[in-house]
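In structure tokens, the next block holds one chain alone, the form predicted on its own.
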Amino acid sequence: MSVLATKFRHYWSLTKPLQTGLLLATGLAGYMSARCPVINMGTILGAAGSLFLAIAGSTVLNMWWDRDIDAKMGRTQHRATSSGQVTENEVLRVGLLLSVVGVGIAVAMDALFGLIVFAGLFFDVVVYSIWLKRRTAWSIVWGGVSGAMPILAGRTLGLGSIDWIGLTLALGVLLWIPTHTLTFSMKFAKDYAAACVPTFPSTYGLGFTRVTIAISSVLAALAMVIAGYGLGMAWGFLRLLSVLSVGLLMLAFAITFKPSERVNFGLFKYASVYMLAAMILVVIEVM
């Protein structure tokens, strides 16, 4: 493999594709809740474009400045930054380029839309991972600030204007992240004691981190279905969305009255199916 494949191999991890994926997908259903993308293809790819880059780059940001902690657990050690296979100051570089790039294109695009652009790189990178995460285990709060910006921006981007439908969205993806959060929390547990990094399962007990996710799940998909209300979807797709959130539920009760590490996997999967559905349905009622 040439030493530039590799590097885009590197570099390709640290952006957690994945996790920027399914971000990106809610900026996008976010945009196309407000404007049909068929006839504004050039700007959904922007959008497309700005969100993937600021996304990418305030993980690989948040990288470089976790790499001594991440050196510290076993699940993240192998990483490119806490290993050693790239530099600190080229991490540092890429990371910054990709988040003013993409900062940039939105601001270009639109004023309103590069603000909540750049204010959840903001939230994720100086908040969450720089002042709060090593700090408290309240951090994932203001992580979760920034994964709601997305289709925050996204619908402000088609709308021109921030409405009380897109911040019931970005409030269903916020109550959502602790699900998906929190049992990874529970999971790794030993790994964030290991780094030192508070968590809630760490500061307040199992039993706590449990409600807490039953009570976050509760209150996310109650939003994301007032949001699809509101949005004018069809009964036939409300309902759908009632269905997978009702599992939703169900596996967060499970995991509060039998708990099990099958039910906390299982629920912890499952958070990331029901989201990426949920904006599914979204695209598709206002297509």
Given for the second form:
Amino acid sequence: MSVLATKFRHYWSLTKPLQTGLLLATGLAGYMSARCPVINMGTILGAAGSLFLAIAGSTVLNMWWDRDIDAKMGRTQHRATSSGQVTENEVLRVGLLLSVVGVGIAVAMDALFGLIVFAGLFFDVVVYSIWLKRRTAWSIVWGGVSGAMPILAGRTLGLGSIDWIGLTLALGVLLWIPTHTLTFSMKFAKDYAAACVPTFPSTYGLGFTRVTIAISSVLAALAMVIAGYGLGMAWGFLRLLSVLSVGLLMLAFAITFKPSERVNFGLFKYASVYMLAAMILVVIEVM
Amino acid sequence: MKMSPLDRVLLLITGILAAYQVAVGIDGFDTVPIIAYTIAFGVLLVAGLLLIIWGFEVLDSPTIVVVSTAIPLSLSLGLVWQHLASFRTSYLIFAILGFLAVTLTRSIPVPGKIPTIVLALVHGIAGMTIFLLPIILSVQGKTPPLFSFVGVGGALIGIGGLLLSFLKAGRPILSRGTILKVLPGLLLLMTICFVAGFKFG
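Can you switch from the form predicted on its own and show the form predicted together with its partner chain instead?
In what comes next, the whole complex appears, and the chain from above leads the way.
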């Protein structure tokens, strides 16, 4: 029993629960934003289950693929995959199983929903991790595209089709992801250099990276507010979203013009809070 | 001083209440009060989140003085605009000039005690307005009695401001540890008073 519990703990950490939870929240918020009958528990549970399994599966597959570079980085060398606590083949099998079951449930629920969930997984594992991550710093764009798929998938499931609001919400997430990942790559620049993974800071320098973060934050906030307006959000909720957006913009400008480790960390954390708050607002708005 | 989990919870509740006030609590007001209260509670919300993220060390930043000026100034502007129609324009000018004066005297080197005098003047007028105006209006029967809670919130924000100002000036009324211990609770109590005052007043 304790062996199973230990194994579960290893695999649970390999799914990056916080990141998976945040992406799952965007997917469910996207679904609810369609103002479909959100009390349909079967559909909600199906959507949550398929998204969770697919996102967790792709994360485990990424860990499996990146186990060699994870072992070279101080931040990740204790992961179960890189420290040998779980075997490579087992991780691959678990990742594939989670992914196939997740995408399978999604396809069974709705073909278009399933296609978008699969696209997210494909962009994340194949395009981002396997193909581009070790070749170019711009790989994060495809990481962003895959991160934007859950919210688009959720809205498409609720709506039955892809609309401009769903695309704008997805664009908001896509543009938010550099704010998150670039601050991270600045904080752990030495780790990435040790593993020979090209990042914006190592390829273009800190100045360009900070400007990129600022621009993507401005555009992400703009996209979220436009999507909120398109959703017919009440003025009060739009006001609140704008206030939170201004906080994001101020930190983005602070990191550009008065950079420091503290501002970097603050922006990294605030960006997560911002996205979670935006998703909660979308959900509250339609309840 | 390290922030305790309880401090974080208190600040989170403060942020949620401030968010409620921005989203729901000021609907139906005129444009200027809505903008003023949005700034006040918006700054409170974002500052609360950043306090949770960065910890109490952020209070040592010189920017805090400027940010903390925005809250009482915009709150008092909203109150004056709503309840003292004849002072609207003059108070709006005072609020803008006051904010600019505090920002300037904290951004560039200014000799003598001018920065302290400017800060005391701006905070004093704004703080007394938030403290006295709702209580006077309630006593006069021009607003429901519970609107006086806004005044109580004003008193609490004044106490918090005084404690922090004297601490930053190097002449603390209470020890730094004590101030930081009571600050999250004080901020929450203040926000509860504001939200209750606007809701039931």
